[in-house]
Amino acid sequence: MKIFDTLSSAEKELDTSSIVRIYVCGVTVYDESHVGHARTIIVFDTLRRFLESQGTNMKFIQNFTDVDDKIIDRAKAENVSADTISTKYISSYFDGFDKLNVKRADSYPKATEHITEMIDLVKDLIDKDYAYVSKNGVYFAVSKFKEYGKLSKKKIDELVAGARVEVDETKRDPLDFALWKFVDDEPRWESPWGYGRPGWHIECSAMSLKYLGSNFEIHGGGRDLIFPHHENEIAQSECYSGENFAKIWMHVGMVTINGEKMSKSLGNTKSVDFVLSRWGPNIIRLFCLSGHYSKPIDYSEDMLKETITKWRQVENCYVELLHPIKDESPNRPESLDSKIVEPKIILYKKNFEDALKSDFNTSLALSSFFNIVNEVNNMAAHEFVTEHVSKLYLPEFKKMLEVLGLKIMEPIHEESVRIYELITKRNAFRAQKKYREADEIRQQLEHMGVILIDHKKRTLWIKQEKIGVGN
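Let me have that sequence as a structure, single chain, the form predicted together with the RNA.
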């Protein structure tokens, strides 16, 4: 498959013949995650699911930044340890993302557990004269790395001219960034240069090299990490290893709200917790995959409400496929012959996969998925979803759901029994044309989240996912 690489500004072929190593920059655990984080994580989760569906072997690593000024500030404000804060938000992260049906990465390395590796890396950079010890810490000398700026397409002199960089007399060059910061307060670790904390970028270099080695296949994250985070990672890692750091840099666009980037500093975030209660996992996933991953998407109530409609159609399709009518009809239309149907499904499947193979175009892939959904619902309306049809459509439908990470609610057995009883009762009323009584039962079922589908000879029911309860 092809993926757009930020570094070369071109689509690059991803080699899936051997193990695909992916490193995704995760979150700094100082607060609740929001939809912006969710989008990035969901995009990579879906990429991973797709590669798995193609039989690709991979190693998928995502870090937690658990030492950082904001964590420490928060800890001080709440009068607890930094560890208490990071532990709390890591657990909250998993709560949310498990609910979003995000598969667990192979490993979630934490910065604090890789201090030794980071120190070794810094030591090496000093030995090779790429870094120097100064009054406030150890810094990476940007001017020593000729290719600095290659990812973000920035010129070193223009960056200096920009002068938004912090002025620090102890640095040789204002662009130099900290690999190790000397500090007096906790948390801090011993190093050959004195007690301190690691700089922000060094953890990802140390951990990706440790778990994936040099020149791994995909390094991912949000667009806003391109500079300075990923730029600095490249500088450190390539000076250390002397090798290319990552083959493909894949960056996910921002989630905006009213056209503005969703971020903590703007105070316009919607937390994962909130959106889960408001929309549920499937709507959020569909929403996050509805546009191309590299472009921004705008969070709006209207968009998400539209997505609910689509999800209801998916649920409808699933129930119809699950309960096909007996395949005895002698006057089955020719259009339902395997000869006609099979190639169509093969085409949808191909379109779905081709879309994803072409720079992971989930938007286009979704249109194939909805081709199936709409086609099945159409057939269902005409009482054409036979066992024969279902056998052809259902497996492909399920595979797509799995790749997209969507999960249709399954009712519990006890409840099913009760629902079945009520439906039987209602149909008895209907047979007697006692529609008021029948409608009362339907309403009662609706309160249980159950929607009925009356067909000519039978009534199907959908246990709908409860959506739109939060506010």
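Between two forms, the rigid core is defined as the largest C-alpha subset superposing within 1.5 Å. Since we're looking at a predicted model, the values are computed, not measured. Positions refer to the first chain, counted from 1. Compared with the form predicted on its own:
- The two forms, fitted on the rigid core, differ between these two forms by 2 Å or more at the CA of residue 432.
For comparison with the form predicted together with the RNA, would you give the structure of this protein in the form predicted on its own?
Single chain only below; no partners, no other molecules.
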């Protein structure tokens, strides 16, 4: 499998021979997560699912930044502790992303639980003369790391002149960044240099090195983290360990609205709760995987509405494969012969996997998945989805669903019993040519979210996921 590495600006082979260790920079928990966060998390969740489907051993770590000026400012504004704010939004995160069918990481380290590791890392950098103590805190000396800028491809001269550089007269160099900030207010921790809080960048270095060690396989996050966050992580981590920090740097493109970056500062975000209530988990996952992960995608309601139609086709395909025709037709078309169908299934599977192995091209993989969906629905329209066909298509259909993290709604037992009772009653009315009464039952079922599929000798039903019922 090859993945584009931001550092080398080239596709690199991912070594899956032993264990694949992935560290994803998680959210800063001061507010609700939005669909931009969701895209990054869903991309890495799907990558993990695919690797696991290939039998790869995984270690997947995703942190929470739970100490940050934004959290502290929010806490002051609400007159509560910073811990109260971070706890609230961590809980909200899990609620939203569990609904999005995102698998839980192996660990979710919090910055506040790793202060000791951060202090030890800073101590080491001071001892090696890569960092120094100033009036306002401890800073990393960027000039000491000769490869600074190698990830973002930014030149030091340009950075010095750039508007991003923070002005602080206590720093030796305007590019130097904080490892430890001296503060008087809570939250703060004792350190050898005085009470303070960690800098943002040191948090991820300390946690990733603790849980994954140096030179782990993939370090990931959104493209907006390339500079300064990931650039600074590389500098301090490689100076600390003397080793390569990560083998592959994988970055996910932003979600835009009308071509503008989605961000809280612009006030144009769509929260995870909002998009879930409006579109549901499967539509959001399909949207987030619809384009190449490294490119931006635009949040478009028209596109999401089109995706609903595609999802209905998936639901239809699933129910047809689950309830095939029991008796083989003696006039089965030659196109359904095993000698023709089996190679096609093998090809769809190969195309799906090849797309994901080629820089994780989920858009191309989805095309392969929908080839199966469309083909099955075509056969269903001609009464050709037999047990023979189902046995060939259903296993690969389910495997692709699992990799993509898509989940078809299954009704509870009591509801299924009631649905079958109503369908039986409707069939009796139809046999008696009482079509008005039969239509009334169909409408009753539709209010329950149940759609009927009438075949020549039977009626199938789908419990559809509710979509578009929110704000």
